[in-house]
Structure formats: C-alpha cells, structure tokens
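Read the single chain below, which is given as structure tokens and is the form predicted on its own.
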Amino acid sequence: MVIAKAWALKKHFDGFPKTSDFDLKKIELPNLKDGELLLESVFLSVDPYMRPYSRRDMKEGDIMIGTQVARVVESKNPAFTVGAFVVAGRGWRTHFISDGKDLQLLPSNWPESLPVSLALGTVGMPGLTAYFGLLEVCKMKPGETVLVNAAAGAVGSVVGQLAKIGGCKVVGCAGSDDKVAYLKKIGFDEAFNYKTVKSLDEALHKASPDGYDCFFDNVGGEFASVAINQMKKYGRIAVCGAISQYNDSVPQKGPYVQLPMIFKELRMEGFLVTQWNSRREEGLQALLKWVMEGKVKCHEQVTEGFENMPMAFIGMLKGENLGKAVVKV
C-alpha cells in the first residue's frame, strides 16, 4: 500500500498567496489494475500561471495544478517500463496512478548527462512557450529588436537565448541587479534593473533609442502600457503573461493601448503554448539541441523538500528564483 502526500488549495486565494492557504493531504493509493503504473514524483514545477488559474480552474479543497517529473515505480502497462522518467500534470502529489494516457516520455534522446528537471524548464513547457511565442506570435527575423520583461525567469530567459540564436538584438529587464549580471552573462545585449532605474521609459529608450520590433511580454501592467509607446511600426507583441496584476485584489486601471497600437499599426496577440501542441516534438528537439550544443543555458532554482512547495510557490510570485523554479521531493 502506497501513501501519497498532496497540497490541496484549502482557500482562494486573497491577493498574495499566503501558507495557510494550503493544506497537506495523505491519500492512499489503490493496487494497480491492468494497464496502470504507479509513479513517484520526482521533480515539480512552480509557475506563475497557477496563481490566475486556480481561480479559473479550481474549488477549495482540489489538490493544486501542477505539472512534474516522475518516475515509474511499478507498472502493469506494456508502454512503459519501470524506472522511466515522464513529464505529468498531476498536481502537487508525490505519487499517482496513471493508466499512461496523460504522461509523456521524456525525449528518447534524452542524454543521462542532462538533469531531468529541465523538462519542467528550458527543455519543456516555458522553453516551448518562448519557443513559438517568438517563432509563430512575434515571427521575429534577424536584425530586428527584441524586448523581454520578467527576463531571468523560466520563460524570458528562453526568449532572450533563442531571439540571439536568430539573430536579433535583444534587451531584456529584471528586479534585481543579481539578474540583471545573468541576463549579460548569457548573452542579452542591453539589461536593466526596472526597479532602481528612474524612468523605465528612459531606460527602454536608452537601451534602444530607435525602439523595438518585438515585444515578449510576461508582466503587462505599468510595463507594458509604458513599452507600448516604444513599439516600432508595424511591431508584435506577444502576449504571455500578466504577473504585475495576478495577485490584485482590485483591478488596475489604464493608460490603454489603443492610441500607440493605431498609430503605429501594431499587431497584440496572447496565446497560450497548448496551441502548439502538435509541434510539441519539433519544439523540445530543437531546444534540446541548442542545450547540449550549450547555446541555450539553463540555470534552476531547486527547492529541496515537498513539504516546502508552498514556499517555493510564494518565492517564485515574489521574483526570488533566477531562472526555473522547481522543487525536489
């Protein structure tokens, strides 16, 4: 008989996430039935877009959303073997049963020398976020401008990496100056702190003064009513995130983007990477490839511990991890 550990949402959030927003469950599994395997969470993931969609998609009481990578501990199905790593959205949970069709196998060219952590990551869902985000909603071409906010996290550093593999000058913005260095260090021409510069639309002119053909944007809000104005003709924005407003309990008013986007004849698109989700395999070879050709640089925020995923979760709403932010069971 196998226990299980799962995080429930025991409330709603009210603005910031908070602890006791959280409750810590034992489940006890069944014995598996033909066609079933038991797997053990190895790896899970922390990602921004939890926050909006447990109000969206969740009641008080639902173990939280969530995606991991786990292992096959014992398996009654024939497509997979034990000991096999899958990439799963099961939730804050240590171990489950799967009757396979919600799992994915890792790349079979997944090297041993690669942490399996980053499907979770650069080799996973934030690197194919940035992957066609740029690709397929910016459709960035070389010798064009890219600006990227929220440009040490999961996501932005995956842009920032593959619009330089195209070709592109790219400047990116972060909260601390620690992250504004990483940002340098793996190749961003122009990074700024947007919490110690005096005005962020002088800092983005400063770091491009003829302005910007691409935007990726993660944070909306103040940002990027300010970037819009620093929009090129004929410029696209993507749309991907809205960390700024994910924790207000009221919501923020203007400045609206009708103007600049007239004038300008910009082009606004959100989206969402399932989108893509049958170009899933062209994606992660790609990034895969650029990974072990160490063209793409993945750094990881590892929170050691289950018990901890609540912490990890906050820290990561707060800008503390640089690149992903997973947790270690």
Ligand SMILES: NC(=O)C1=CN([C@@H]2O[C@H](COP(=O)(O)OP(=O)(O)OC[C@H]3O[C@@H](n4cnc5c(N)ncnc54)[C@H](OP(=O)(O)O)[C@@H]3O)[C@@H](O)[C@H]2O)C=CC1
Contents of the next structure:
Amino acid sequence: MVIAKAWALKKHFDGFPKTSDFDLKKIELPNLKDGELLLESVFLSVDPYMRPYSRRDMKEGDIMIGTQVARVVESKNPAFTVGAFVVAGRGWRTHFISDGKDLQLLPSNWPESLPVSLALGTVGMPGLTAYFGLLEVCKMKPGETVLVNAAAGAVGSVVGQLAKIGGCKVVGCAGSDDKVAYLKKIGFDEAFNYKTVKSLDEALHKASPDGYDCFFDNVGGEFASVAINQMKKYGRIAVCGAISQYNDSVPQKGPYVQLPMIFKELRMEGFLVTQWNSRREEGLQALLKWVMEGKVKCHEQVTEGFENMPMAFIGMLKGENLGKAVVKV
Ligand SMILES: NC(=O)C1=CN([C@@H]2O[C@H](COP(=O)(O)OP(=O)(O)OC[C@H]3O[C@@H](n4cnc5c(N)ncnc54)[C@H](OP(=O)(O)O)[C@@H]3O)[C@@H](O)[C@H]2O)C=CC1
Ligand SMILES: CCCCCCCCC/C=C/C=O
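Starting from the form predicted on its own above, please write out the structure of the form predicted in complex with the named molecule.
Once more the chain from above appears, this time first in line as the rest of the complex follows.
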C-alpha cells in the first residue's frame, strides 16, 4: 500500500503566504484497477499563478494546485510503461493514481542528457508563455526593442533569449545584482536592478533612449505604470502577469493607462498561455531545439525535499529564485 504525502491549503492567504497557511496530509492510495497507473512526483513546480488561483479556485482544505514531472512506478495501462516520465497537473502530492487521460508524456525526442525538470520550465508552460506571448501578443519584429521585467525568472529569461534570437534589442529588469549579471551573461543587451536604481523612469530611458516597441509585462503595478510612458508609438504590451499585485489585500490605485494608450496608439493585451494549447507541440519542439543548440540557456532554482514546498513557493514570490523554481522530491 502506498501512502502519499500532500500539501493542503489550510487557510486562505492573507497578504503574503506563510508556512502556517499550509497543512501536510497523508493519503492512503487504493490498489490499481485495470487501465490505471501509479505515479511518483520527481519534480514539482512552484509558480506565481498559484497565489491568485488559490483564491479563485480553491477552498480551505483542498490540495494545493500545481504541476509535476512524475515517473510511472506501476502500470495497468498499456499506453504507459514503468519508468516513463510525464507532466501532470495533480497538485502538491508525492504520489497519485491516474487513468492516463490527464497526463502528457514528455516529447518523444526528449534527449536523455536533458534534465526532465525542464519540462516544468524552459521546455514547459513558462517557456510556452514566453514563446506565444512574444510571437502572438507582442508580435515582435527584427530590429525592435523589447522590455521584460522579472527578467531572470522562468518566463522572463526565456522572453529575453527568444527576443535576441528574433533579432531584437533586449532590456531586462530584475531584483538583484546577481540576477542582472546573469541576464548579461545570457545575452541581454541592457539589464538593471529595479530595486536599486534611483529612478526607474531614468533607468528605462538610459537603457533605450528611443523607447520600447514591445513590453512583456510580468509584474504590473507601479513598474508597468512607469514603463508605459516609455513605449514608442504603436508599441505593443503583453500583459502576462502582475506579480507585484498578487499579495495585495487592498487593490493598488493608478496612475491609469488611458492617456499613453491613446496618444501613443498602443496595443495592450492580456493573455493566458492556455490559449495556445492546440499549438503546444509546436512551441515545445521549438524550445527544445533552441535549448539543445545552446541558443537558449536554462537555470533552475532547485529546492530539495517535498517538505520544503511551502518555503520554495514563498521564496519564489519573494524573488529568491534565479530561473525556474522547482522542488526535487
Ligand atoms: N499569462 C500566463 O499564461 C502566464 C503568466 N505568468 C506570469 O508571469 C510572471 C512570471 O512568472 P514566472 O516566470 O513563473 O515567475 P519567476 O520565475 O519570474 O518568479 C517570480 C519573480 O517575480 C519577481 N517579483 C516578485 N515580486 C515582485 C514585485 N513586487 N515586483 C517585481 N517583481 C517581483 C521576482 O523576481 P525579482 O527578483 O526580479 O523581483 C521573482 O523571482 C508572473 O507574473 C506569472 O503570474 C506565468 C506563466 C503563465
Ligand atoms: C493545475 C494546473 C494548472 C496549470 C495552469 C497553467 C496556466 C497558467 C496561467 C498563468 C497565469 C498567471 O500566472
């Protein structure tokens, strides 16, 4: 008999999540029926969306939402062999049973040398967010200037590298000097620490005196309010995330976007990566190819131990991660 461990939401987050908001549960799993398989999580993802989605989709006592790379440990389903790796969306659990319908096998050409954890990051949902957000929302073109914030994170680091591949100039902002050094190492043309610059407005202007054609916004709030004034005429803003607002108990107030939107004739579009679920394979194959060619570099912030999931999640929200934050079970 297998006893799974799982993290539940004990108490809805009030402001910044605390470790006391989580509860570690033990769940006894039944024997497999025909068509079912038993899986163990090998890597679990901690993502910003878990913060706003917990309020929208969960009640207290529910297992935390999320995705994992899991290994098949027992199979009564001929489509899945023991040892195969899949991506699943079964929340913060060590083990689970599936009928296979909710599982995505890793691409069949996944190289043995490539860590499977990347299926939660650069060659997974965050990478796809960068890919479709840049191509379909920003509609970047060679020679343009792209601005991205939370640039050293899972999505932002891929945004910058794809924009370079696409022939753009890239400016990235991140919250520590180490992150800024990393951005320069992976090819960003300009990068600065938004926490230590005297004036964000001046820093953005210095990095690109002519302004920005594309702004891939992961942060929202005050940063976005300042950056919008540095857009070029007909610029495009991809509203990907608003992490600076996820922990607010009281909604932030303006400045408001209408005047620069009108006078610069901007386009601003919010999106969810799930919009392109039907093109997932296209995106994964493109990302996998660039990673294998060394054109897209990957960094992961790996926290060891399932018991440390809440800490890893809270740490990511505080900006402690460089690259994709994952937990190794
Ligand atoms: N629309 C969609 O479909 C998707 C949207 N997203 C969004 O993309 C964004 C990035 O996600 P992801 O790459 O997974 O996460 P990251 O790996 O970038 O981790 C989050 C980062 O956000 C930064 N951050 C935290 N708080 C603030 C703040 N108050 N102001 C500025 N930056 C802050 C921190 O970096 P720093 O040190 O630089 O502050 C932190 O490391 C999030 O907003 C997320 O919700 C992600 C996936 C899909
Ligand atoms: C339980 C798995 C849910 C996966 C959802 C992935 C969609 C992410 C969209 C992100 C939005 C903002 O961060």
